[in-house]
Structures are given as C-alpha cells and as structure tokens.
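The chain below stands alone and is given as structure tokens, in the form predicted alone.
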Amino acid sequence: MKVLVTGTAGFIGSHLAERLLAEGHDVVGVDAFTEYYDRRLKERNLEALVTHPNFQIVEGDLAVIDLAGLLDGCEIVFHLAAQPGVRASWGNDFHLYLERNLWATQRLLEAVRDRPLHKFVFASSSSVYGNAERYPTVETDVPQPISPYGVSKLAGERLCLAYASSYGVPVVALRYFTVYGPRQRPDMAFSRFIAALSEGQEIMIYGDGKQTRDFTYVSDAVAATVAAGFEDVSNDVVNVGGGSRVTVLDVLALLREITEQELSVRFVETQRGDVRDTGADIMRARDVIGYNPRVSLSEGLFRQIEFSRASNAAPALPTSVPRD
C-alpha cells in the first residue's frame, strides 16, 4: 500500500516509517520541522529513510500546504504530527496547539472525507485521562485532561470520531502511554536522565518520584500503530501501553543498576499539568488489533542508553549489564 505518515521526522514517526518500508509499503512522509527541538535531531531521524527508493519526504505545514497532492494515491493516513509537551502548552504558545493539533487535523479529515481511505490512524495521548478515576485506566473511563495539551489531543480525537460518524472516515485513535526508546525527544524524561548522567549533572525530578508511569517501548508503540492501520477495526479509541506501571524512583534504581553509576538527583516542584499516575488497561488493544507489548522496561532502557552512547550522548555501559 501507499501510506502517508505525518510527523515523519519525529521520534515515533521515523520509527513507524522505517517499519512500513521494511514491510514493503510506499511511504510519503511530511514534517514541518517545527522549532520545538533542534532540527538537526529530526534530520538525523530521517537518515535511514531518505535513501530508500520507496520513501518520499515533503517539508510542509499541514495547516497550510496542499493536501490533495500529498494524499494522492495514499490508502492509509498515520497522523502523528502534533505540537507536543504538557508543560509548554500553557500561556501564549497555546495557539500552536490549536494550529498544529486541531486545525491541521481538521484539514486532513476534510481532505480525506470523500476518498476511498482504508484507515485514518490518529496519534492521541494518555494525557486525555488527566488524573484518571482508576488504574489501570480503560478507554470508557471519562477523560478529564488537566493540561491544555491534553485538551487539544482529546479535541483531536473527538474531531476524528465526528468525521467517522458523519462522513464514514474509518478512524482509530491510539492513546499512547509514555513512549520511550532510541531517538526519544530530548525534553522527555529518559532522554533528560541519560543526558544528565553523560554530562555528570544532576537528574532533575518533578515531584517526589513516587508518581507512576506506564512506559511503552517505541517498537511496541509502532507495532500497535501498524496493526491499527491494517487490521479490521475502525471508529474506535484504543490504549497503547507497555504492560507495566512503575514509579519514577523505580526507573532511577534501574538506571543505576544498568549503568553501574551513582546518580545525583534533585527533586523540584511538580509542574502544572503533570498527572500523578498513568496506567493503561490494554485488553481492548489485545482484542481488536492483536497488540502484545514485548519489550520490558529494563531491556528498553538498556537499548535507549546503548543508542545514546553510540551517539556520544550517554555514559559507557559496563561490559555486563542486567537487561531483564
């Protein structure tokens, strides 16, 4: 199939495009190379893609570019492009979340509504749950986002489902839970922790470290995304989690064990919009797209450190480290 991947130069998008090419699909990628983090990192994410004969990259802003030409011949849209960041979504920059998370999504939906599309996969977030009413959280629990970012992702979901209801667009929204792994954005926790270790700096923790997260390795998130695009499921919302829930303190202990380094940790005030806990019930994902996370947190964190070390951005690993 010919597919469109938006946000291709990003963390998950670049991994997704590589997987789709490996499976024999033609991939059109589009990315605006926004200023959220260094363009050079995004260009590096594309290094394995740009020489592939079945890959085409288009630089452009989904809020303004011609979408008809971009979508020509595409049977599946994987819409991952978005303005990320819970903490950055407050204040004067909220217009970026409106433009890049809502307006761009609405333009794409308008562009595909009369096309014979096989699937429109929308990248949502566990942030839509806010401080959820229970853990693990199921898709039918009431969303109650506590950040502007979470609000924008929930609104994006609802836009998709509105087009599914009124125009028959075959939509699946995936609620990703804290995806990590090689090429993770530099503002995300594991990237910050590894960079701090490499530079001999303090690791900064927002809150007391007892908050919990459901961490999902990037290859598992990609497997779920591909399955959502090709399996017989639509007009649905699906959790994509890693299958386990741990505290940030547990992560620090694991990081210490893997690297055999002492950690200097500084705890600072919890940031507005940060939820206390996340935890995904993934039974629906198992039922409708056959999802089964395969990479444990210890193995995944090892791989991310190993990748960062190869990129000269992490401490060298000891010759023998625990991985499971």
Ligand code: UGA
The other form holds:
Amino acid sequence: MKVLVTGTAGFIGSHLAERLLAEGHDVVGVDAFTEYYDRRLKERNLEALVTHPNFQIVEGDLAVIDLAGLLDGCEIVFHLAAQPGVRASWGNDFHLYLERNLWATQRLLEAVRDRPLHKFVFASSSSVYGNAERYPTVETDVPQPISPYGVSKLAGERLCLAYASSYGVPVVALRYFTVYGPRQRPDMAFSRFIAALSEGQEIMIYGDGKQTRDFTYVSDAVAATVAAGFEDVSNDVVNVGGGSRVTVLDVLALLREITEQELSVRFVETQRGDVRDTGADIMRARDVIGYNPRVSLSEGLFRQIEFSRASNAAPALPTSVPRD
Ligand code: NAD
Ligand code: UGA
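Since we've got the form predicted alone here, give me the form predicted together with the ligand too.
Next comes the full complex, this chain leading.
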C-alpha cells in the first residue's frame, strides 16, 4: 500500500516510516522541519529512510502546501505532524499550536474528505485528559486538558471526528502516553536527563518528582499506529500507554542503576500545564487493534541511553548493566 506519514522527520514519525517500509509499503513523508528543535537532529532521523527505494520525502508545511499532489495514490494517512511540547504552549507561541495542530489538520481533512481512503490515523495525546477523573483513564472519561497544547490536541481530535461523522472519513485518534526511546525529542524528560548526566550538569526535576507517567516505548507506539492504520477500526479514539505507570523519581533510580553514576538533582517548581499523573486503560487498544506493549521501562531506557551514547551524548555504560 502507498501511505502518507506527516511529521516523518520527527521522533515517532521517523520510526513509523521505517517500520512501514520494512513491512513492504511505499511511504511518502512530509515534514516542514520546524524550528522547535535542531533541524540536524531531524535530518539524522531520516538517515535510514532516505536511501530506501520506496521512500520519498517532501519538505513542506501542511498549512500551506498543495495537498492534492501529496496525497496522490495514498490509501492511508498517518498524521503525526504537530507542534508538540506541553510546557512551551503558553504565551505568544500559541499561534504555532493553532496553525500546526489545527489549521494543518483541517487542511488535510478537507483534502481527503472526498477521496477513497482506507484510514486517517491522528496522533492525539494523553494530555487531552488533564488531571483525569480516574486512573487508569478510559477513553470515555471526560477530557479536561490543562495546557494550551492539550487543548489544541483535543480540538484536532474532535475535528477529525467531525469529518468522520459528516464525510465518513475513516478516522482513528490514538492518545499516545509520553513516548520515549532512541531519537526522543530533546525537550522531553529522558533526553534532558541523559544529556545532563553526560554533561555533568544537574538534572532538573519539576515539582517533587512524585508525579507519574505511563511511559510508552516508541516501538510499542509504532506497533499501535500501524495496527490502527490497517485493522478494521474507524471512528474511534484509543489510548496507547506503556502498560506501567511510574514516578519521575523511579525513573531517576533506574537511570542511576543503569549508568552506575551518581546523579546531581535539583528540584524546581512544578511547570504550568503539566498534569500530575497519567495512566492509560489499554483494554480498548487490546480489543480493537490487538495492542500489547512489549518493552519494559528498564529495557527501553537502556536502549535510549545506548542510542545517546552512540550519538556522543550519553554517559558511558558499565559493562554489566541490569536488563530484563
Ligand atoms: P516531533 O516534533 O519530533 O515530530 C513532529 C514533526 O512534525 C516535526 O519533525 C516537525 O517538523 C513536523 N511538523 C510540525 N508542523 C508541521 C507542518 N505544519 N507541516 C509539516 N510538518 C510539520 O514530535 P513527536 O514527539 O514525534 O510527536 C509526534 C506526534 O505525536 C505529534 O502529533 C505529537 O503531538 C504526538 N504525541 C507525541 C507524544 C510523545 O510523547 N512524543 C505523546 C503524545 C502525542
Ligand atoms: C509528553 C510529550 O512531550 C507531549 O508531546 C505529549 O503529548 C505528552 O507526553 C502526552 O503523553 O500526551 P510529558 O508527559 O510532559 O509530555 O513528557 P516529558 O517531557 O517526558 O515529561 C515527563 C515528566 O517529567 C513530566 O512530569 C515533567 O514535568 C517531568 N520533567 C520533564 C522533569 O521533571 N524535568 C525535565 O527536565 C523534564
């Protein structure tokens, strides 16, 4: 099948495109190489893709480019392009969240609405829940985002569902829960912790470190995304969580154990927009897309450290490291 992956040069998009190519599909990628983080990292993300004969990359902004040509022959759209980042979404940059998370999504939906399409998969987020009414959180629980980013992702998700109900666009919105692993965005916690450790800097913890996240390894998120594209499911919203919920302090303990290094930690104030806890009920994902997260936090964190070390950004690992 020929598929479109938006945001292909990003963290999750690049892993997804690699997986789709490995499964024999033709992949058209589009990315605007936005300035949110270093373009060189995004170019590096594409290294394994650009030499593949079934891969084509288009540099362009979904908010402005001609989409008809881009979509030509594509049967599935994996829409991952977005302005991410919870804590950066306050203030003057909110227009970027509107343009990249809503306007770009609306243009794409308009462009597909009268086409025969097998699936439109939208990358939504656990941040739509805000401080959820219960844990683990079920898809039908009332979304109450507390960050502008979360509001923009919820609006994007609802826009997709509006096109599903009025035009029959076969939409699946996946609510990813804090994804990590090799190539993780540099603004995210694990990347920042590993970089601080390798540079001998303090690790900064927002709040008391007892906040929890349902961390999800990137290959698990990708497996769910591929299944959402190809399985017989549409008009649906599905949680994609890692299957275990831990505190940020637990992550630090694991980091210490894996690297056998002492960590220098500074606690600073809780950041506006950060939810206290996330935790996914993944029963729906199991039922409709056969999702089953496979990579444990210790194994996944180990792999991310190894990757960073290979990119000269992580502390040396001791010869015997704990693994599952
Ligand atoms: P990322 O920033 O690494 O990737 C997004 C890519 O989209 C970037 O390469 C960027 O250049 C591109 N892009 C942004 N606006 C664009 C536009 N208008 N046109 C074309 N390209 C554009 O982010 P990521 O962490 O890989 O996240 C991927 C998706 O998953 C996003 O939709 C994000 O909101 C969602 N998500 C991520 C996480 C996570 O933990 N990483 C969790 C929940 C949801
Ligand atoms: C992540 C992504 O950045 C969002 O794009 C995504 O939508 C969201 O997950 C989601 O699941 O919906 P976040 O959970 O904030 O957001 O991910 P991290 O940046 O990895 O932060 C994890 C935790 O570590 C948060 O509690 C944060 O406050 C904390 N943290 C982060 C620190 O204590 N110190 C840091 O330097 C960075």
